[in-house]
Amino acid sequence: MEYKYSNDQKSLTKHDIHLVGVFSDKKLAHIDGVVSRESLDNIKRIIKTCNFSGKIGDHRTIDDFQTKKQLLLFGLGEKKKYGPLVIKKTLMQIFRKLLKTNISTVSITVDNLITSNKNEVTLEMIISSVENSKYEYKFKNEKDQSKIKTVSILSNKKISSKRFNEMLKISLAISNGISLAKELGNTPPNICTPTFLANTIKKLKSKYKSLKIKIIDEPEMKRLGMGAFLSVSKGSKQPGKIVIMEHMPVKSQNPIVIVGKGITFDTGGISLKPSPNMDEMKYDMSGAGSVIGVMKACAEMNLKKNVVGVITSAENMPGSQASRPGDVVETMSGLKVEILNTDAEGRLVLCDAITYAKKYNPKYLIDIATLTGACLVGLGKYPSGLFANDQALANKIKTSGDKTGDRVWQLPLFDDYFDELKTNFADIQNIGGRYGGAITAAAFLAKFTVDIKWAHLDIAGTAWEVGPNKGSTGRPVDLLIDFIRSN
């Protein structure tokens, strides 16, 4: 789709549809000059006739005869709850709709969109949602069907072609991001390989100049001695990998470092998980498909921040090769972990890849994760699960969660959780005890971090939906790029 901005509200006439949203309060300055009067009072009986009620998911379609096309009025709710994740919803509702007519242009005003209050509502954050209403996943044999070819961006506020241009620029780096998370997420495991994983970042570095990139195979592994590591990847006929992406464009200055789980299907290993919604387990390379969307908008937008994504991938699977619980490995950080649960593996291929990733220096280092099925339980599918070593870096991340509608929950690290860790056969031990499972996974990460600045995103409840909607969420990729860019 191509988006235009302008500020002549008679450019109305040249789409086949026009946006208007509403609040609750079905006040309407803001189309005062947008339609004529005539229609603007016709607009205000239909309202009132129709009982349009401005609340989130309420839409009216109103012929306008003056200009011969159509407003499509769609419910805010009320304003004091506006914000990032209703705009995000709502948009996406709407235009997903709208791609299956046969409407190929659409203008939209964004007077009483955009906001600069805590609740940060951009023109990037806009066209992004817009954009990301458009992901469908390529691999079935459908053609899109999308007629949409013209978006345009209605607004009393003037702003150059440049800085439109480049605020076009970011919101497409974004969407393009999420998209590329959500494709590597739903890619079927008997595709979505390591090896493809790791395919996946060479095409990037072939597009994208800024990008470099490492392989780390099984043979160096061992050599860094990664034990950790190889405990998960050993039970698969598929080679595990750990890839490292650098968006290194300024000198002298310290990155920031992602990590993240790239399980491409976790089985659980000889502790084997329980057959239904086993399906979902190609999900468990979410935080990786994450990381490898924020490095590709960061290298989109030419973002002037060094950044290093670091992707840890393997395949959990039983077999004669397979860890058993009981077995002691010894990690690259030279702890050794008993393994008394083998479903316990993304502590695992972390550990290594954390260790490994302090050569950089990290300003921040942060992990993404689908790692509990515990944090689901505990926050549902709403936030995902924040930890951190420290709380200034945490608050960091929760203002980036509220900015985007990319939410978080911060979560205790009390001393008395790493105590559930240890044992008498090794360091550590790679479980707790019954309760609390979300956070003794964060403490057993945590030791691992001590000297370095670090966060852990545990991103098991919201890294993709299920039901009728089933599929990834492309999350926290946003919350991750606000957070670069930020900081």
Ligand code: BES
Given for the second form:
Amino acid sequence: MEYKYSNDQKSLTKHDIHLVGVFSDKKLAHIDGVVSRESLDNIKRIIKTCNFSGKIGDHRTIDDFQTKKQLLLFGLGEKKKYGPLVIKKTLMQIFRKLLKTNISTVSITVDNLITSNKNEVTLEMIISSVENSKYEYKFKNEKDQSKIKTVSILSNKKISSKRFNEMLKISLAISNGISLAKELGNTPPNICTPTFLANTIKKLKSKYKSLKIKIIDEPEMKRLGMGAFLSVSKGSKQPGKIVIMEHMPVKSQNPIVIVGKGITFDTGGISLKPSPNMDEMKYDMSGAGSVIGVMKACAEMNLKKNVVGVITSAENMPGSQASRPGDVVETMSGLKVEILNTDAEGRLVLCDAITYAKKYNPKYLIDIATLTGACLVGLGKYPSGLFANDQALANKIKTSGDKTGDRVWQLPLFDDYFDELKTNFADIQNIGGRYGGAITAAAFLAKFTVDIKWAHLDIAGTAWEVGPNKGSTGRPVDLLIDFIRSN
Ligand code: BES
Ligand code: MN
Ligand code: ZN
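Same protein, the form predicted together with the ligand this time rather than the form predicted on its own?
Then the entire complex follows, led off by the chain already shown.
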């Protein structure tokens, strides 16, 4: 698929179909001049005669007498609710349909889609949404081959081709990062093991010069004293791995460090999970998947920012070597942990990776994890749970969430939650009481991050979709890239 930018409304005659977004208040002032006077009159007439509502999900295809081509109107809903979330959703819907047709050239009017208020919609966002609509899990044999060859962006505004190409490069880097995260999340757990993730990273390293990687294997973890990580991985035949990816193009700049939970399958261990929907626990590596996606994007767009990505990857299995409830292990930080539930394994693999990552003197450290079912229960599927020990950092993450439509919602870390982690047998236990499980899990991690600016994203509800579109969402790659670019 090739993207072009054009100011020439005559180019409309060269495309099979022309897309025009329409708000439910149906004012078309912005596309005046992009489509011809006659086309505009035509559109207005058609909107009237076919009673086009402009609501999200309403779209109509009509013959444009002026250009002798087709015109596709798609609803954008109310103008006051318009923003990143709406444009992503609507473009995704339209392009998923167009990709199933024989249409090969598409043009799209963007001047009314791009906004610069607080709900900013950018050209980058438009292009990466179109790109994202192409994603399909590779396993399917009858893979729909996209027939769309060209997408032309039509605008009244002139931009240099240099500027457009820069923008294009960034948009594609973002959508490629998202696709990679989706692909890893969807890959079955018999294939996507910790070793598979490490090999994926090795391949990225050989493609991008800026990336340096380090793989910590289990013998090295023993030397480093990562007793918490090892207590999880020892129940499985698959060796656990912590992999570090450095993208550090800037001299002496403290990096932003992102750490992703990479449990490639979570059975719960000896505290075995019930069997219904256990297949979903292949997504328990989505935090790691998002970190890998973000690192690929940073390398691909040649971002002039220091970023370190860490994945902490193991398989949580029951077995004769597996940890028992009641076991006490020593973390790399020196804190001793009593494991009361082997299904609370995410925090165990994360705490040692976080302790290790501190050697980078991070400007900010953000961990990303499908950490708790409680987060899903509390917040539902729409925002990721946000926790932080620094409010300024939390606010920056919220801003990136709003800017990208990859939303977050902050939850508190009051002292009371920390009290729930007290035990008579170690410094800290790995679960809290019955209520507020997402918060006690975050409080556990907070114990290992007192001396750095840290935030935690619980993506248990947002990393995948259930229902007919069951699969990985690639979240929060979008949010993280925006955060890194703007901080
Ligand atoms: N990976 C799960 C969390 C999860 C649950 C993610 C559902 C997505 C959907 C995590 O390792 C886990 O099992 N957490 C437990 C913690 C509990 C034992 C304190 C949970 O949420 O039940
Ligand atoms: Mn678990
Ligand atoms: Zn888990």
